[in-house]
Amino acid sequence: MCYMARHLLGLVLTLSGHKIMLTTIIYRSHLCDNVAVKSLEGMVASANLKNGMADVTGILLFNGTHFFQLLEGPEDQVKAIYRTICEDKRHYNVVELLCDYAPARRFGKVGMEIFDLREHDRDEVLQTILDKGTSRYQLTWNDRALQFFRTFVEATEKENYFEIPPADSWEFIPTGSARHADPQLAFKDADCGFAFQPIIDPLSQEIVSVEALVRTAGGGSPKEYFDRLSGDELYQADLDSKKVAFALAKDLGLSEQTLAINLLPMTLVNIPDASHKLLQMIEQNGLVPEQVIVEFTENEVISQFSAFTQSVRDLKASGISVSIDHFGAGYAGLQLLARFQPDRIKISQELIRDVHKSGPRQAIIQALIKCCASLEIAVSVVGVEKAEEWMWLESAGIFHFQGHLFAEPCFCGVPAVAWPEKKTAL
């Protein structure tokens, strides 16, 4: 179908009230070492049918070891020859770059077209993908779209490829067994209970810290503990329930470790005394401040935030260290951190699931590394569960995660670890 052609469809179907959405996506890959370069040539010829047929048109650039293409069409059939080059094991590391949506092609007389930056020269193709536009405005670096083609051309982002390996290349094999403790006995007639959680280096095989993590007393969500609270009751449940975890932590012989607690950012505020109040659980459970990190999370907004920065200085006075928690998710992260430093935060699980392929996750967590990196603020992360986003976050400069990839929460109890370690070739 002839780009003319095309348009009309289009106009048609606006006018009959059915308009097409037409999607962009643009993607990075990386060819595998056992594909022949002069293979391209055959590969295209077929994307450029399949994209005809489709009503998907794009350009493709090759830099002899990266990919870079960018389809334009009607949004489902974009998103299904997505998906099939996802799943093409020719190429490897496939990164989602961009999906925006635009009201007419950028580039709508190319079904398939493909530039080999090392036959040409830079600013030779550059001008030519301009020429290509078929838009009723002038294709300029204005473009977004654009603009990531010439970063690609002029390879400026290279330093930011992690080139991970696939994920069957590690295996994750527990070391040693879970231990639990009695909570009965550990602080009887409790209305709560807690499940513990490791933070580790697993490079190192070390557990940096342990996290308690509230649950009913039945071993519920905190979702259904708290769901029963209202009010100030809520925040003094809150504040009372850390007697539990420093006694099951007691009893469960983490006396010696970094323990990790949390606590809604208005309970510092709506109790009166709190920070002294938590002080008065750590000795009498044998704990000293210092062991003890105090884990904020953003999904709270904070209506006193004087009152609360001022708390959070008093505990960090008296030697427990803070953190954010679940960095990235909630109200005010970028504001906390303007107002006060913790001495780390913990990026959200919505904002590392499977960043080893969304080009827009990758930037906003390397932006937060080098944020983090300027104001001496540890970073770590939570809810790692594939070996994809471990791999890729670990190249970019994290050591320290959370996740059910490594151990899952063990209710009264602290779980074993499943350290990785690297396959060795037969």
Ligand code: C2E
Second form
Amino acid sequence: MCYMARHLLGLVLTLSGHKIMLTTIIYRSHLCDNVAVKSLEGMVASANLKNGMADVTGILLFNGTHFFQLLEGPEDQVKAIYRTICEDKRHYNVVELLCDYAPARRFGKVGMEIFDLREHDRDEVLQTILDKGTSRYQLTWNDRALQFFRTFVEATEKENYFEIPPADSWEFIPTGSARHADPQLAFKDADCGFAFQPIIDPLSQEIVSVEALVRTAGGGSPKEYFDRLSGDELYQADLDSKKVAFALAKDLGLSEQTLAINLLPMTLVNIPDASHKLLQMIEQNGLVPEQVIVEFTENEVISQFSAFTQSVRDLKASGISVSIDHFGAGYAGLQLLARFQPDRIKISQELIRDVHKSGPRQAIIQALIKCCASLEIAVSVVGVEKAEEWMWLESAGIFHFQGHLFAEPCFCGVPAVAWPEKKTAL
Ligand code: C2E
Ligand code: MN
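Show the same protein again, this time as the form predicted together with the ligand rather than the form predicted alone.
Below, the chain from earlier opens the complete complex, with every other chain and molecule after it.
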């Protein structure tokens, strides 16, 4: 297809009334050690052919270890080709840096072309790449896609490339067995139960704390439990349920352990003397306030901010720590953090899902880590399910993890932890 035709195609196309958006994906990846650099030419030739047929164009940069590729074309085709690329065994740690839309192709001449940075003079390499550009206007520096080219060529982000080993280089081996509470005690006068899930430091094999998660008496979810309650009933039940949590914790032998409980912010605000009542429950079970962390979800906090901070002051004055839960899942995260600094934040599972594959998630989490380090706020993550997520987060400097990868919540009990063990090479 000639350049002009491509250029026209590059504008938003209308095909039987259906808009085709010109889509750009940029990713970075690492060449596998066992792949000869020489073999890349063949790979590019076949990619060029395949991409051409799918009307996808682009450029591939290589610096001796890493690839950096821009793909552009109709959305479905670009995404389908990117999915195939992610599966390719010749490279690993594929991280999507940008997915965006544009009025015209930046590199519209060929399906795929490889550009080896090592064969060019450092000072001129960027210009040489830009000279291959096909934008109607001079490629400009305020274009995000081109900024990514610059950072790759100049290697200014290299310290943020965490090269994690394959998922199967670790085994997760449950040690010991789950402990269960006496069922008589668990349900004595209670309309609820609790499941416990540890938050662990996988490399030092340490249980950092144990979180108590409310359940119906039959083991149903927190949603099921709270859905049956209305208005003030809900806040009262939220507070009262903690009696069961502490009693179970005591029975499970968690007296020496840091215990995390969840409270709606409005439970503290609406129930008079809530923090005092909480303290009484703690003491009645032979526990101490210093071992208790109260986790709040951010979304409800901000509406009655001053009443909330007053309650938090009472908690802190008695020795209880506070944590913002689900950080990054709601709308108020950063605004809340600007006004109120907890002892800990727990990054939500929505934010860390597949973090090893996503440039935006990596950037956000790195910024959060840096921010919390400046404020001496501890960081943990919730919902870790994949070994790669854990490895990436651990490389980024997070050491406290909660998730099914290590242990699922156990109803009226404490589960065994599957600690990671590095597989030894055969
Ligand atoms: P949370 O405090 O973030 O608790 C962690 C939730 O994530 C738990 O769900 C847990 O089962 C789940 N989880 C942990 N690891 C993984 C994982 O690897 N993958 C997946 N898919 N899920 C994982 P659960 O027990 O259903 O609790 C949901 C939410 O309900 C809690 O989120 C918390 O915000 C709230 N909640 C729990 N107990 C209480 C309570 O006593 N009072 C109040 N107000 N809220 C509670
Ligand atoms: Mn929580």
